[in-house]
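Given as structure tokens, the chain that follows is alone and in the form predicted on its own.
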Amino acid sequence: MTLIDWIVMIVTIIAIPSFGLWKGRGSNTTSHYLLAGKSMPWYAMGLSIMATQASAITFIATTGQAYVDGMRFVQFYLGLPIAMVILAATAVPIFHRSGVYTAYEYLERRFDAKTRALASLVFLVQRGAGVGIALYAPAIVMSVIFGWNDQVTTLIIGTLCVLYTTMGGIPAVTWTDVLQMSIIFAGLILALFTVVALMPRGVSFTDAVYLAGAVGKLNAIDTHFDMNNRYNLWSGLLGGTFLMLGYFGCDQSQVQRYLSGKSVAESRLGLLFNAVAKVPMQFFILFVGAMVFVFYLFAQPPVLFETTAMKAIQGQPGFTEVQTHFDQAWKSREQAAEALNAARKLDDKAALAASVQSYRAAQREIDGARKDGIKLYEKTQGHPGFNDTNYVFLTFVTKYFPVGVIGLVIAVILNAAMSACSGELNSLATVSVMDIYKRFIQDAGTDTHYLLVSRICTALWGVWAVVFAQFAKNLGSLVEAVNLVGSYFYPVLLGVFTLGFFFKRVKGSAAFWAMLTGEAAIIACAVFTNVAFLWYNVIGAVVVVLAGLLFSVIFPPTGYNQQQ
């Protein structure tokens, strides 16, 4: 990077958290620290809810996902608008009326202490893993730019996250998210304009769209029903809806956002903002990745996008053959793409059809050459399951973006990582203090005492995130990994909250054992079937509800809490 890039990056990285800390000043009570005194306007909640999910993973992994697998990943989000409308009508008024700090506090009022404790534990396990995955994303950035190892990177970013989250609490996190998302939107638009401008002469925007579509990179919707296929219309609408209901309705990192709202109406507006904006944003990010794919039709990419992996195989027996095969395959694909681009401008359907077939064959050939490079790395380094999807977009940015823009994009990605991690750390601290420490360890402390414990828990979860981040490198595409982890746990939470909201006859013991039954069903699906992970959300939640109704017969209610 140039000096200008460094200046832009450093100024942006410092300015955004500083703004959050300034807006979060005065967090000297537990209510203000954890819920912002319920003073947040709808647009701040809406952008913060989006920012918590739109971590660095979104920009690093989602663009790479489109490069490798096309835009079909957008189907993952098709259920989100449905989930937002349902939650705005149900969860928001119930949680606000309950006057709780956490979603799981509601479960004790509705069921019993053991159900609350189990739900809190489920949240802490899955969100603790999620924050580690989110924190690993900046390690990829630093690896590309500086060649730093994972431990150094995650320690630096983790320390920064802990500092401003510990100091400012949820107000600092939320207002940081507001500024962060504003810059992210601008950065995404700038990224698209940049990649289109870098296309070679003779390749227009419409040409690029056609070339991407000719090999299926723009196939966003797959209507074929297949429960073993991760991304199709049905898994998105059904599995995606259940996952989004679990995430936005039962995950404290999201519930805490709309609990901080001024009113039920403001909180509803925050969720409905996401219903309108989230899917187009994800579509746009995936489209940028598809355009990066087209760019690399005419500018030769490396065999492996991860620099350290590429260096590791250079000089190894068999590398020369792999590189030669890749060079030839890329040249053939470039020529096929140029021929197709020329043929589509002529009125010759036969020539166009032949050009399309040649282009697709060339794409299959270069895919095979890349797989040979991956196999060589796995064989020589002893690292099975290698995946460099997360490095595609950053490699493009650092090599081809103009001066100044590189620094801005890198700063946006790093700040997105810190923004998402800070929100998750704050929610982990909230559950740790309110649902575990205050409920089971020290229930007679002062507000000052709980505020101190909240800060300590934030720091401890930050340490955990740094440690767990070291395991994220083996999880492949981070955007898939974080949602796969969530799909093991969110269905259980969604099921028990569904029982709490709508099935008043079900009491504590029935709900507790239903959660365990649902988790067992999810594990069984993962171990014994090839069902795609989005369907875990449907299966797990349905099993919890049915088991809860069954167990309510075994554990008949002799008097249940109707708190809602």
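Think of the rigid core as the biggest set of C-alphas that the two forms share within 1.5 Å after superposition. Numbering follows the first chain given and starts at 1. What you are looking at is a predicted structure, and each value in this text was computed from that prediction instead of being measured. First, how it differs from the form predicted in complex with its partner chain.
A displacement of less than 2 angstroms separates the C-alpha positions of residue 95 between the two forms, with the rigid core held in common. If you fit the rigid core between the two forms, you'll see the Cα of residue 445 move by 2 angstroms or more.
Residue 109: CA moves less than 2 Å between the two forms after rigid-core fitting.
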Contents of the next structure:
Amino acid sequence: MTLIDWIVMIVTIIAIPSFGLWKGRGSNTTSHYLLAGKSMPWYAMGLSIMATQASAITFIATTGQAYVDGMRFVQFYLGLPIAMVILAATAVPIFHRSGVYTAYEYLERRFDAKTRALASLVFLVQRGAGVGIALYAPAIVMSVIFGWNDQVTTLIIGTLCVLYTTMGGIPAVTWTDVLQMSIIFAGLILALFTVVALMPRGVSFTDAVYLAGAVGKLNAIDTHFDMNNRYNLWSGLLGGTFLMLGYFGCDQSQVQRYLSGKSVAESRLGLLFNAVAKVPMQFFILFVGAMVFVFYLFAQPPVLFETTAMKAIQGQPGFTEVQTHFDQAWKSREQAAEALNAARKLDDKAALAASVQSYRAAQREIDGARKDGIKLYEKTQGHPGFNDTNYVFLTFVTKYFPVGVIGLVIAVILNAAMSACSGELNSLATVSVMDIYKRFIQDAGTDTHYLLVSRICTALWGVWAVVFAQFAKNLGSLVEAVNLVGSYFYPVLLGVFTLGFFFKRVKGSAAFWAMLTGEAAIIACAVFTNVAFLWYNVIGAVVVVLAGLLFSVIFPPTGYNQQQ
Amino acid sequence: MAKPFSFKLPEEAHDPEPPPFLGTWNVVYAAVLGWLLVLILVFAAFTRYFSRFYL
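What would you give as the form predicted in complex with its partner chain, now that the form predicted on its own is on the page?
Below: every chain and molecule of the assembly, starting with the one above.
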């Protein structure tokens, strides 16, 4: 990076939280610190919800995913608008009316203390691990691309994030998210314009779109139903709806955003803004990745995008053959792409059909050469599962983007890490204070006392996030496991909230045991079947609801519960 | 006594405040779902167009 890139990056990542702190100044009550005094307008909530959900990896991995696998990942988000509508109609008014600080507080009012405690614990474990990874994941990518020390990166970004979250509470977090999301949108648009501008002479935007489409990189919708296929229309619509219901309806990091709304209507609009904007945004990010693929048709990419992996195989026996094969395959593909482009412009159907076939064959050839490189690396490491999609976009940006734009794109990625992390810190502190400290340890404190404890909890969770991120490098597959395990919990939370909202007969003990039964069902699915993970959300939530109904017969409501 | 398997939208979910546009919340929800349908159709057409063109 040049000096100008450094200036752009540093100014961006410092100026944005400063703006958030200034806009969110005056957090001198618990209600203002944790819920912004219920004063947030819909657009701020909507952008903050998007920013909290979009981590740094969303931007660097999604573009890489389109490069490798095409645009079918967009189907993962198709359930989001449906979930937003359901939540706007149900959860938003219910949570608002009940005047709760956390979603889990509602569970005690509806069921009992043990159900609230179990749900809070599930959230703290899941998010507590996730918050460190939100910091660590971009740092490790930066360390490979730029050679930055990943521990220093997490320390600097984490400290900045903890400072503004602790000082300003949710108002600072939300207003910072608003600006961060605006910068992210601007950065994405700039990235698309830049990648199109970098195409070689003679390759227009339309040509690039056709070249991406010819090898399936623009296949966004797959209507074939397959329970084992991770991304198709049906898994996205059904599994995705359940997943998003669980995330936006039961995860405090999201619920807290719309609890801070001025009114039920403002909170609803915040969620519905997300419903309208999120899918096109993901499509846009994937499309940028597809354009990066086209760029690399005319500029030779490395065999492996992760430089440390590339260095590791360079001295190995068999590398020369892999590199030679890759060089030849890339040259063939370049020629085939040029031939296809020419045939398309001549409108010669026979030539077009022939050139498409040779272009696709060339793509298969280069895919094969890349796989050989991956196998060679996996052999040197002694374990399978290598994936370098996180490095595709940043490798491209740092090598080809103009001065200044590189700094902005890196700032966008670091901003995304901070916005995801700050939202999680804020929600972890809220649950720690309201669902654990105030409920079980000290229930007679003053507002000043709880405000102080909230700030301390935010800082402590921040320290935990930075420390966890320092050691995340040594956790290896545990990091993947934590991400995966996180997706095991939402269905159970979704199931218990569904029981709470819609099935009045089901009371405390039935709901508690239904949660445990649902969790057992998900674990059984993961261990004994090959069902794709999006379906766990459907299975888990349905099992909790059915078990809750069944247990409500076994544990009939009595006494206090019955009066409720 | 409540029916064992009764399902209904809770009272607290009803909000008297209307949306700032489109009249009622149900119309707003329908518009959002309509937008999703349009997106799916556009993405499907996008996918189909590029697949068909080269087959």
